[in-house]
Each structure stands twice: as C-alpha cells, then as structure tokens.
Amino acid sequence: MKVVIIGAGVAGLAIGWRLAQAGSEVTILDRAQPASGASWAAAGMIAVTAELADASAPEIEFARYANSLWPSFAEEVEAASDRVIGFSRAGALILAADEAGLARLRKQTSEPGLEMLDAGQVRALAPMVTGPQEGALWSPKEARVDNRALGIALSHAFQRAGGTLIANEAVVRIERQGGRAAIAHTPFGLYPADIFILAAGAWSGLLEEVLAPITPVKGQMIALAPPRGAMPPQQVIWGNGIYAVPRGNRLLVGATVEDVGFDTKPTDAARGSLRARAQALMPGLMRWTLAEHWAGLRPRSPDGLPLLGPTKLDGLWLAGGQFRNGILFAPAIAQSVTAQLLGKAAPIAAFDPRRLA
C-alpha cells in the first residue's frame, strides 16, 4: 500500500511510522519542517484528567487508553530513535480557588488514583505554590513528555523505518480521479498514492475545507528561567486560569484560547496575563526571568472532537482536529488509523470524520 500523509506533526509522523513498520511505502509531505507547528508549540502534557473535566465520554475513553500506552510508546520511540523525549509521570496539582472550585474537583475524584488535598498538603508537595487556594485534586498519573523532542525523535524513528519525509513541500491540492483521491499537488512535483491521509493540524481545512472542516486556535505561550539556586515544580500545575510545565530548568507557562485566524504573533497582553497568573500562584516567579514567548495554532473540529478515518472521499483520510489533547492522543491516534487503514478495525463513531462532511 502506497500512503502519502500531508503533514509532518506528531500525529502524522507517528501514524507514517507505525504504518513503515507495517510494511506499507509512506512518503510524509510537510509545509514547512516537521513537527515545527502545533507539537512544536505545545508543552508537552499527557493530561488526561486536568484537560478532561468537561469532555464527553467517547474522548475521556480515547484519553484513558492513549494514557496507557504512552509509557511502552515512550520507550519504543527512544529504542526506534536513539533520542531521548523527557516522558514523566511525575503527577499534576489541579488548584481550587474556592470552596465552589474544590467541590468541582471532588466530582472527579471516582476515579481511581485521585485524591483531595488541603491547602497544607499542597504547600507540602509543592512548596512554591504559596498563593491563595482552597485545595487541590492530585493526580499522580498526569506525565509529560518533551514535545519538541518527540516531534524530532518520531521523524527519525519515521525515516529509520523505511518512511520518506519531505519538509518545505506544502500540498496545494487533492486531484480526484475516477470519484478518489489520486495525487497530491505541490510546487514542486506529484505524489500519487493509494491513500492519502490529512494530517496537516490547523492547515488541513484550507486543502479541504468541506471533507475536513478544522479551524485554527491562536494559543500563546511564555517560559521562564530560575535565578540562581532556585529550581521549578516537579509537578505540572494547574490554576487560576494557567499551567505550569516544569521542562528541564524552566517553567512553561501557558495558554491562551483565541479565535484569530491564522494570527501567530505573541502580543504583550498576553505575556504579561500569563505571567501575572503564574506569579499569583507562586510569588516566588517574580524573580525569574522570561526566557521565550511564543504562539501556535491548536487544530479544532466544530464539535471539539477529533476526526480520525476515512472521510466520503475515497482514498482520503484524515487524522486531525485533537485541539488541546495532540500529544496526549498521540499513541491511540497512531494505532487507531493504522488498524483501520489495514482492516483491523473500524473508525472510533464519535471520530469518524462523515459525521460532518
């Protein structure tokens, strides 16, 4: 089976090296330098409670499973690559401002492994959370990985495996023929293929804006640099409207949800909110220093729900629409359009992609 797949994120070149090791001829095409979009922007959280409070049960299902099999992904990824991708599942704190905020976080704590904390409990993981808070939920399977490392390791694993991957070749257009997809147009050449399979994050409704109806979520990002002697959580934390993400000697802290279009610029309202939150939570930022601003573009369905299967093209297949849960979703995401591009298993309902074609 010959597979071109638009788009060199973590999801296409995951999906394109399960698929190589599957046997299949994969050539992955990418607008720009993979994994420099949406897994690049990311923080890398595997957040498969904070992320979920409010989601449906299909997703929480999907998150639930993608969670377990990151560890044995991580390690396989590493094997595949000879890089290291920083995966961690050193936990997470979900801060409550108030008592309404605590009663919120005890409606999920059914699930197995969480557990309330007071305010004491909290100071006593994590001692530079000194701001004003009630409690929080802690949740001790929350993991993160380093995601621009993964994007790099993925496209060696990818490439190592027989894949083909191509940067700076955006695709233009799909030519149908015969009623299916057939070639991939870019500037620079045609890519015939039995499947093609959009993967092209916040991009992919411009190439298909019917068969692929995603949109792209401006959501901005700052990290901060300790002064000396000082070092960050090893928690992520969640509150006050922010996380934070420990990533080596840093903190990322983020984001912001903002329907701009394809608006990329980092704005000073947007670093100085982020930073003002982060600081309310921990005092003891204000020392630190800003060490990167930056912005990227989450790829959203019209339902928040992923599209992953084959759209009523034929021969068109799309992997996309994760939104905020990219990284978190990426193992499942591999293996389920993988299973079904081979026959082992039908599209996910609540992710087929003709629910809203």
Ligand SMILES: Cc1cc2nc3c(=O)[nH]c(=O)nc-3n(C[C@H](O)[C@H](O)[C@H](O)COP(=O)(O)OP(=O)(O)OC[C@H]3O[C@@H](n4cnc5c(N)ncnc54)[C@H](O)[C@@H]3O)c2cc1C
Contents of the next structure:
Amino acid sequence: MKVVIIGAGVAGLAIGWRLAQAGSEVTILDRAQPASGASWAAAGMIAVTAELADASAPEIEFARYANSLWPSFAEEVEAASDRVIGFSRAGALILAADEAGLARLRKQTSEPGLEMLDAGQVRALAPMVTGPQEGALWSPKEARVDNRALGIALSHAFQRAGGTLIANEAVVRIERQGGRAAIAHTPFGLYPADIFILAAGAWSGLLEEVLAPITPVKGQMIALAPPRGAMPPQQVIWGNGIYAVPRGNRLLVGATVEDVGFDTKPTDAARGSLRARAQALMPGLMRWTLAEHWAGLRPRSPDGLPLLGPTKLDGLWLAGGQFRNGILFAPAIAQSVTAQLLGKAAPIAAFDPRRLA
Ligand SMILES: Cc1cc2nc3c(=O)[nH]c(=O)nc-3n(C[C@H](O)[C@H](O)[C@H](O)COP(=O)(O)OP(=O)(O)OC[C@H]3O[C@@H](n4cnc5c(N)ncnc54)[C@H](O)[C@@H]3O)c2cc1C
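Next block: the form predicted in complex with this ligand, after the form predicted on its own:
Below is the entire complex, every chain and molecule, led by the chain shown above.
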C-alpha cells in the first residue's frame, strides 16, 4: 500500500512509523521542518487526570489506553531512533485554591491510585509550592515527555523503518480522480498514492475545509531558568489557571487558550500573566529568569474530539482534532489509524471523521 501523509507532527510521524514497520510505502510531506508545529510548542504532558476532568467517556477511555501504551512506546521510539525522549511518570499535583475546588477534585478520586492531599502534604511533596492553596489531588499516573525530542526521535525512527520524509514542501491541493483522492500536489511535484492521511494539525482545514473542519487554538507558554542551586519541582503542578512542567532544569509554564485564528505572535500580556500566576503559587520563581516564550496552534474539531479514520472521500483519511492532548494520544492514534488502515480494526465511533456533516 502506498501512503502519503500530509504533516510531520507527532501524529503523522507516529502513524507513518507504524505503517512503515508494517511494510507500507510511506512518504510524509511537511511544509516546514518536521515536528515544528504544535508538537514542538506543547508542554509534553501526558495529563491523563488533569486534562480529563470534564471529558467524555470515549475520550477518557482513549486517553487511559494511550497512557498505558506510553512506557513501551517511549522505549521503542528511543531504541528505534537512538535518541532520548525524556519520558517520566513522576505524577501531577492538581492544586485547589478553596473548598469548592477541593470538592471538585474529590469527585475524581473514585479512580484507583488518585488521592487527596492536605496543604501540608502538598508542601512536603513539592516544597516550592509555598503560595496559598487548600490541598491537592495527587495523580501518580500522570507522565511527561520532552515533546521536542520526541518529534526528532520519531522522524529518525520513521526514516530508519524505510519511510521517506520530505521537509519544506507544502501540499497545496489533493486532486480527485474517479471520485477518490488520487494525487497530492506541492509547488515542486505530484505525489500519487492509494491512501492520503491528512495530519496537518491546525492547518488541516486550510487544505480540506469541509472534510477536515479543524480550527486553530493558540497557546502561549514560557520557560523559566533557575538561579544557581535551584531546581524545578519533580512533579507537574496545576493551579491558579496555569500548569508548570519540569523539563531538565527549566520549568515550562503554560498555557493561554486563545481563539485568534492563525496568529502565533507571543504577547507581553500573556508572558506577564503566566509568570505572575506561577509566582503566586511558587514565590521562589521570582528569582528565576525568563528563558523562552513561544506560541503554538492546537488543532480543534467542531465537537472537541479527535478525527481519526476515513473521511467521506475515498482514499482520504484524517488524523487530527486532538486539541490539548495530541502528545498524550500519540501512541494510541498511531495504533488505531494503522489498525484501521490494515483492516484490523473499525474506526472508533466517537472519533470517526464521518460523524461530522
Ligand atoms: C502551548 C501548547 C501546549 C500543549 N501542551 C500539550 C501537552 O502538554 N500534552 C498534550 O498531549 N498536548 C499538548 N498540546 C497539544 C498538542 O501539541 C497537539 O494536539 C499535537 O501536537 C498535534 O499534533 P499534530 O501532529 O496533529 O499537529 P502538529 O504538530 O501541528 O503538526 C502538523 C504539521 O503539519 C504541517 N503542515 C501544515 N500544513 C501543511 C501542508 N499543507 N502540507 C504539508 N505539511 C503541512 C505543519 O508544518 C506541522 O509540522 C499543546 C499544544 C500547545 C499549542
């Protein structure tokens, strides 16, 4: 089977890698450098508790499944690429500012392994958290990965498995022939295939507005670097409208959620607000310096759920709409889409792209 994947983010790369391993002839085209979109901008959280408090049952099930795949997926990516991707299951503390917040968090403790901590226990676990808080939900299941390293590692794994990766070449049109997707056009060439997988993240809708109704949601983040002798907390910390993710000796703080189209300009207001919110929780951060400030675009579908599988156009498939959880979902997306394409699984009904008019 000859497959062309449009977009070399973690979704396109992970699917391409699995398909190449299964013997398909796969070409991935990216309009820029591989994994330089949302997969680069992300915080790398595998936030299987914090991000899913209000999620639907299929999304929770998919996220838990993805979380269960992560340890072996990370090991396999590292072995196949000879790169370290910084996967770690060090847990997350989800802080509550008041009694109402604690009550909301308590509802999640029916899940095995999660527990409520009082303010003293929070400080014992994360001594940097000296700002006001009433307690926290502790989720030892939460993990994280260095998403920038992951993107590069997947690019290597994919190519080592026999895949062709073409950077700096945008697909501008998918030509139809006889009622099916037939040829991807770029400014430099034509790429015929049996199957096309549109995995162009937030930009997918620009190529196929009707079949891939995906829109961008801007997110800004900052990275703080420690003064001599200081270290970030070991866990991911959620609270006061932000999350803080340790990455090496830095602390990443995110993220804004902005409906502003394809604008990716970092703003002074967002930088100031992220920093102030993090400092209120961890006053010691006042001595940390700003190391980086960036923005990326999350891919959102009309109902907020992923789009994984065939579209109404024969030969055109989608892997998109992961919104805030595309890193978390990556191993499960690769597995699901590959199994569907090889005829070994049906689309997940809630994520079937054909559910949308
Ligand atoms: C600030 C921020 C923080 C986030 N934090 C997390 C997190 O902690 N955990 C988590 O699970 N998720 C997180 N996310 C969400 C996650 O990053 C995305 O869901 C995920 O990266 C989407 O992956 P993707 O491969 O679909 O898209 P992308 O990584 O955006 O890749 C799409 C690729 O398609 C290419 N492309 C676009 N148009 C074309 C074209 N016409 N032709 C060829 N190529 C094209 C782009 O150049 C890009 O490389 C975050 C996102 C943001 C912005």
